[in-house]
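Presented below, as structure tokens, is a lone chain in the form predicted on its own.
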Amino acid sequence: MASLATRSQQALRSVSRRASQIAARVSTSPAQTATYSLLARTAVASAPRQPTVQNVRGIKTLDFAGTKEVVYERADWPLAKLQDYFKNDTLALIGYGSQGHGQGLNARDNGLNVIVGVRKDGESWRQAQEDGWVPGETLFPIEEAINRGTIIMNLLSDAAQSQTWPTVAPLITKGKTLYFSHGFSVVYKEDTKVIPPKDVDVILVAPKGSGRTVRTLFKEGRGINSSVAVFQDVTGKAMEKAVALGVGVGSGYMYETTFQKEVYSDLYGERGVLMGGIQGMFLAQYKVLRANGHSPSEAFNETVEEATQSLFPLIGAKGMDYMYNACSTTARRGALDWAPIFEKANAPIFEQLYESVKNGTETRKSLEFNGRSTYRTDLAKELKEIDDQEIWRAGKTVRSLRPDYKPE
């Protein structure tokens, strides 16, 4: 009798084949992306003839504000082509945190042969089992997973990659491919001691979002943007392999970078506008409003709610100029006047931040903190301090008033 994992894989492959056939019949235009949307929505499918493996367009060059860049799109890799390309490979996904969870499930849903390697009987092992990975079939201790895999996807945390490298490195033997989703360990090798073997391809696919977003956008049939890079090309096909894996783990389109540029921009961005900067600016604006007699609900709505629920979505959909045009004339005038002032005030901070990333200061801080035996306790304390801030306590009440609110 087939095991549960085998039956699940058979069902997924059936869904994949059916989705690929439908998309292939529809068009070889950008509508080919419907393949992946159908994959997420189809619950039951028959097993018709295998569709013809085809390349849709190949890479193309686009103009990004006057600079020509090569981009790679999901439509260039229909599921049948993707599955055929990796038919002899086993993707050994090491680590089952945020990215491991999202990328692993997406690759599995795309019909690729994926196994997971984590510490046996740990929290990640339990979570992987809940997601349908089966011990002895698709779930293994780290060393065994690496030995079984041909493409080793090292998705452990940056600190864990450094700590486990002495054990992992000897297992990355000739003929395997070493995959990362962050350039951290390789670029800052003086601190991490992660130096890849010379006889393997070393590639990177870096989704521009959390693992949860990688999974959510895939299930919606959309796909996240990712960067791809090659650190070492032994086979001559490292970039092609990186792009295919990018599609396999749920990317919608990809652009080229280097390991160094990826880690510099990533550490810089998340400490800046994406997370650190936005928390600091939210809190500063909120506190000034409160100090001037505004209520918590008013201060939160004017600082966070309007930004996240009204204005930021407009920027994401159409751009900053569109958002300005969608606002009142009074708001538009004030924003145009004050934007250069904020830019001038913040530029020195961003220059300082970039230098801190570039010279390794941020790396050493991360390795020290994330490598502590008390890491989880220390982190929980810091996160609780944010959760306890009045701005975010007020936010919980504001969110509960949204018409589409669902209890947290």
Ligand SMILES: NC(=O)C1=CN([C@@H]2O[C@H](COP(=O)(O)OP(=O)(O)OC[C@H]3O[C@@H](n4cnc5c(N)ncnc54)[C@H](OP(=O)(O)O)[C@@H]3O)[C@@H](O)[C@H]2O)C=CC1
Given for the second form:
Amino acid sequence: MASLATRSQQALRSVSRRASQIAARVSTSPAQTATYSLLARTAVASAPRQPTVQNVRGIKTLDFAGTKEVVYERADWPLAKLQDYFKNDTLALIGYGSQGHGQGLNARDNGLNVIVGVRKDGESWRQAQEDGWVPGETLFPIEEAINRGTIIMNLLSDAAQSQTWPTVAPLITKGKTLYFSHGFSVVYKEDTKVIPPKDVDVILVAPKGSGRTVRTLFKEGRGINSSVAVFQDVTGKAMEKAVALGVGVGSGYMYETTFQKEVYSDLYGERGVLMGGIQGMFLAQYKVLRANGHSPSEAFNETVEEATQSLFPLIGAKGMDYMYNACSTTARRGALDWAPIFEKANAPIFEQLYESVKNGTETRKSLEFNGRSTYRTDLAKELKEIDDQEIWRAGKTVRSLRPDYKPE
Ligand SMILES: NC(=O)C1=CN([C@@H]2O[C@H](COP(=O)(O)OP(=O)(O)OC[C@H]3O[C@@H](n4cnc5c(N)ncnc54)[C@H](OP(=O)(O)O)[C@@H]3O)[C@@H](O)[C@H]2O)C=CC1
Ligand SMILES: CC(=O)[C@](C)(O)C(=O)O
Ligand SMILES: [Mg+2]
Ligand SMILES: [Mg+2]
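Form predicted in complex with the ligand structure, per the form predicted on its own context:
Below is the entire complex, every chain and molecule, led by the chain shown above.
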């Protein structure tokens, strides 16, 4: 009689055979699958390793599954040190969208000298005043703010960074520092025409989350993870300054990267799993449920509500295996079988998306669309169409039944 171990191995083999049979039916061109297998599968270290942390003079080198990466942390920048470091600086924060709001308010609360520069007739001018920035004191038109600042934090929309560059560039004089929260403008210079002056430090701190979260985590006494990079180091202090600014705007940990790696991964991630991918996946699952006679509330609860309220936070807290273990053995078995099928089906789309980021297609689309004078209303129109979809209307109703519901 086969031992228990042998029997469970046989069972596992048959399950994995079944998964590959189903996976094989998902249409993917052989060429795409080959590229994916070669690049993606081998790119991910599979051997389990204990994470290690080396701390040399405040710079942490973390071992991520065998790859060493440098990480900086807020703990090395107590408030007094931070304030002293920037005591002769004026942070001129240009643009007041989601990041301008989060980073600006955090830096101000950290006791740094911050001013905001936005165009006078725009929506941001109004929003900045609502947040307590005072015209003529801490709120100025863009050019005036740059003239007054020593550290120019370019947080205009990526399209606006390109459009305003001819007027902004001559104002970034020797001795100032040019800061971005995205590698976009500098990396895609053929399209944006943003070429920084040779005599200034050019640095990046890119919070890996919405500017709203940059603010809420800071207020909770925590900090967001950010990417940090140096494009041009004239003073020899560019990385130190970038890290200090990262702390100033509310980062907890800063992961060292390059402008190019930051922008490629950022454009890819937000179009993929973070926003576009998840929206598409939610909708596809919801529609199939509805087509099979499930009610809107059942379809919504089983697609979005359970994900955001129960299972995804468990992944965030303790990882994928923790979330699996918190679910039934029935769910675990089925999800284990279907995960590789979804991976295989999605891989070619991710390959295509990365290519579209790398070859600048995504950049050119963004520059064209968001460069229009009507960018706010054009975006609002498309977002309204999403809001009107049944899935999100059902969501409003489900949320309205929560005990802590506040009208949206
Ligand atoms: N949103 C986020 O959470 C994240 C953003 N980033 C990066 O941070 C930077 C800022 O992004 P975000 O905060 O989202 O801002 P937005 O992309 O929403 O841009 C809004 C700002 O750009 C200004 N603006 C737009 N068009 C023009 C124009 N033609 N002339 C002058 N000003 C203009 C707006 O002013 P007005 O109101 O007058 O139109 C507003 O102040 C970008 O590089 C982005 O990629 C990085 C990490 C996350
Ligand atoms: C929030 C963030 O990091 C994004 C999604 O990349 C962005 O807003 O550009
Ligand atoms: Mg982004
Ligand atoms: Mg991002």
